[in-house]
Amino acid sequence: MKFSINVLGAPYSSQASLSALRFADAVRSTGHEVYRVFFYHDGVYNGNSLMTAPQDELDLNARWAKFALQHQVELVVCIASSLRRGMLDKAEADRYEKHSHSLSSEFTVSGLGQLIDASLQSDRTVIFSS
């Protein structure tokens, strides 16, 4: 089975990325497929590049970016949110003039479409939510 996964929920402040790591987690230890992650609304925290954990926490960004390495997996962030929280990758920081960016080269910037895309080649989109 293949699914998509769009994670609403900031790292820290809710369980919504923790819950969507360790989903994906089993999915892919039960033989199944990952199709893509779409970050949406505060979701987009999660590819902050300059988030550092407490050496006693789980450093959310890190898991997310090796998940997607391990098992090849797209880590999308919706543009709109991310332009808004000030998540950008370095071809956007350019575009609006941006003196850096903070976004995990893990990480991509697209639209909405992307996850429409991920509803429709997947057999079940689960939504983690704040």
Second form
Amino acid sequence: MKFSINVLGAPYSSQASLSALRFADAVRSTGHEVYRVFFYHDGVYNGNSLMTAPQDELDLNARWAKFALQHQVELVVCIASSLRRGMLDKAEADRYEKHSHSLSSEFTVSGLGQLIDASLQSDRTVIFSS
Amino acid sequence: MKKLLFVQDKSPHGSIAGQEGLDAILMGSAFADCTVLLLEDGIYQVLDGQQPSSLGTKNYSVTYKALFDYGVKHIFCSETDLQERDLKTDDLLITVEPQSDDQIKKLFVDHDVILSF
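Alongside the form predicted on its own that was just displayed, please also present the structure of the form predicted in complex with its partner chain.
Full assembly next; the chain just shown is listed first.
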């Protein structure tokens, strides 16, 4: 079965991100497909490359990146949500003349069309809200 | 074509959920058959006469008026939610169709994808 995952909750502040990650792992380990992970609302903070977790805690940004590389799954952050919250990749930072960028390279900035496309293409869309 | 049900269940301005949810509805209506359900405090999203400028937030409620132009056929709410909040459809900015609890259950069954924010 083909799943898409929408993450709406900020990392650590809510359990949404961790639950979504564990769900994504479970989908893959049971032989199913993750079509896309779409980060919306405060979920876009999962893409924060400056995230620095204590050594004995899970680094959610790194774990998402590892999941994406391992399974070749797209991690998409909503551009409107991201810009509002200061989650910019290099191209957006340059466009808006910001002094630095904050989004990990494993995450892609794109529009809400990706959320709708994922919902239409997948057998199931699972939302992890805060 | 898949049928999408967008559920808005939070009041406006207290969080950005409604505003970002509305953005998703606008995008969805460009690609798919979309229905909107305003549930619980979500009904306040379309309360007429909002003046949030004093809060420093945008009065995005007027954008709900454009949904029909974007191809959204129905915007539903719960008649129970209206009663509990002492609201009438005349208090609302747009035409919203009140539904019974059973009709709302049917909406969830009849749609392929349910998106809430």
